[in-house]
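Single chain ahead, written as structure tokens, the form predicted alone.
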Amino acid sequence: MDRLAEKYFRPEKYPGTACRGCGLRLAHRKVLEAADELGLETEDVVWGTGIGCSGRQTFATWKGDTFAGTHGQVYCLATGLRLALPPEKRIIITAGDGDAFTIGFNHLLNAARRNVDMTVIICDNLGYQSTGGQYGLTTPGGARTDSSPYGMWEPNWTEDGFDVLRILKEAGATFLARHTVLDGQAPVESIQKALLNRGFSLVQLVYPCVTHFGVHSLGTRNLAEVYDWFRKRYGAGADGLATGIIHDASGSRPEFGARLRSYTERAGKGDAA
């Protein structure tokens, strides 16, 4: 185990369940680097997970406190924890694109609307890979998958003029960023900004699935070929995916827990209007 894994992960769970070559490990690494550079210790963070590859990989690997919410519910649990925990305790959530942008999207939108202080890391592997590689709403148009043998045909949440992060911005999110896991230090810096924002923050980290997407869509499990395709599709200068800090309004809105505590205090004095 390297220094960060030894510091933050339970040794009996390391290296986790991700497939060989999966970009999920790179995504987790970005989170650990950001936490370490901010000086956060395991007792400073409660780490929540959703379903799918990201949930299975993350749950119980963190040495500190963890929780899991199935099928899009993790944002609701995090809202309750936010009210129960001291404000200085950081809440990090790792969830997949399916958990966040389809199954749990309504809950995600309401967490943004309320500006609940949590940092959501979307581990976007371009589809429902943990159940065999079905297409999701970030799967590239035309991609052959387990559920689209003639090509992904539905409108995409991140291409062709759509951007799911714009919807989250309109919902009230105060920090939004998107990167690929191959973007070097930029994702780490965005995650740090997200962790420092006392409100709802989300960082989408995009990476390829070698096992299912590679086989169905690219006809190969060769790591070099899959990542070469990924760089050409989503790397610097490629069209179709806006990356970087999409929206930074850190500190511009009252945080949900602080606002509720203030309201409750005023209500106790008969002045909650």
Given for the second form:
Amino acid sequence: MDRLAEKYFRPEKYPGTACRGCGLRLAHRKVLEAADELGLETEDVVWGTGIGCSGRQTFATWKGDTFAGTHGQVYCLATGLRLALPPEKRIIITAGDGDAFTIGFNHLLNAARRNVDMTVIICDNLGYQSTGGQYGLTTPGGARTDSSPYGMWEPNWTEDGFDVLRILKEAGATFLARHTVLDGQAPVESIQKALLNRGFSLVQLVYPCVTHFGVHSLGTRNLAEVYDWFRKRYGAGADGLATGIIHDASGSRPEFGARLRSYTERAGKGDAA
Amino acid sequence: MKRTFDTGNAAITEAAIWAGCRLFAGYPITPATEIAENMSRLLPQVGGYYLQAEDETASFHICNGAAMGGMKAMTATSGPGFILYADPFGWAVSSEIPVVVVNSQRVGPVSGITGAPGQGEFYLSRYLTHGGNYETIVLAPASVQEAYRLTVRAFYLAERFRTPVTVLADQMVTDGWETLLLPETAEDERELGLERVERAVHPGPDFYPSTDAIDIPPVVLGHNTGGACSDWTPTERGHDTEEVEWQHRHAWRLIHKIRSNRALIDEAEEWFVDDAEMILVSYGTPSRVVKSAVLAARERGLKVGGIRLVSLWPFQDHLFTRTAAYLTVELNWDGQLVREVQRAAPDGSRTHFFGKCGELPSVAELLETVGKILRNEPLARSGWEREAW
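Switch from the form predicted alone, shown above, to the form predicted in complex with the partner chain and output its structure.
Below: every chain and molecule of the assembly, starting with the one above.
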């Protein structure tokens, strides 16, 4: 991590403020490895964040330009910013599951519909952990949390036939993948593909929260046990969610900025869309 | 000078484009929809972008994002959308990103009546976002021509102060048709009092100076200066912090960059205030009736004056130095401006409120009220319409 951290992260923000054993650092590492392997420099990327664990702990960590939005709004900021930036600049957003799949879901769907060129990395720790561990819409059914003391009872986006990534696919996203941060090189490869797609890409990176999810839902603070649970839920042949590249339609739809620039140019000459 | 006949909505659109606005994001709402429609028609002709967003928060945040990337941006709405701007407005305030916000007030609360003028967002325009610890700039046009000038001015002030600026209009200004003069030459621009500041890029690294200095270009991302732009309390470098000391510096800057430089913002019109025993106070469209009422009262030999606020916030306490009977004339029933006048007026003054909603008061109604107040007679009011605030 050190070489990549030195290259891409502000020294005063590394190693960061995440809890001991938090998988967020692994999620960051996957993104940095992908960026590094693609030869991206700090000036090639503007890095945005949302709220929650991933928002707060990622903001202003990137050495280059960086921004943060209020709850669920960072996709809108990125949509506006996309029009102002040169098309070759990459926008990477690290946001949490609550920020993206709950409070910001409408905006996320619209960013997918418009195919806005951004790479959204959902750092999914299965609930609202920075606020003390309440259930979110990716919290496993039955899981005890601070706001589901008798077990998670709500239908969520990742069980019982629901898959939030399928909704995003229908909304028009052009690249979708899901991994856990324990999946080795596979998430790095998916993030690279996401970064190469000139359109809306999203990689859901599920990672363990030891402090809240581990203690309250799994009944253990033991890192190895928590990580084992993750491997069982998301590993090959497990009952859990499909991982890997879920949908790759890179380049199949016009990108938002390019489309609007082209529309504006034609409209400026008086041509109809 | 190009002379046309058009609406306030058209004037605001033309002004924004003249001022350099190249992105408009909005969500349709009466009576501000025409601004969006006009923008969708005119912006492509100057290479600018129109976006119809999925809701109001998205509209404003798309503007914030574009402004953060170096573009001048504007959004427009009415009360039901304005309240939804609370979150992105606060984001722009705290991260010091210039955006122009138009609110064409209609009758409320909430959806109220779509096509009738109101003035219910006087305080909301001051305290739109949560958390306090900021000062804001609000301008209130009373005519189509002034809607043009103040929209240009809003862009000018937004850039110089690194802050969102609100144009608080009302339905009569935005839907009303009047003569509109548009500049064609540099001389026209001077004559119409128009000024423009081009967007510059702050080079960093002190993105959030803890001084009250203005004319520091906003943070613009994409130049790899390590720009950091967020809703978090920033350090001088723009980083987020949990240190209360930095929060104190940040709040101090947000408040005093505006208060300490208010000479650039303050604007009002006064009629016969010097010897007035009674002063009518208003802003926006009702002020036009008020002006007529003041003139009519003077013709009758009454010592009546008037104050029209053109800039609403920061509130211009300094205009209220004369001990007199004050009467605010507002398009609401609860009395909003009256509270500020009551607070600002010197001891020994009396403060009264005349409310109306959905339609303008008549000169006759105002003269009758003025007469009663001057004669110390009780005001005729219906049971629920009490003069208490």
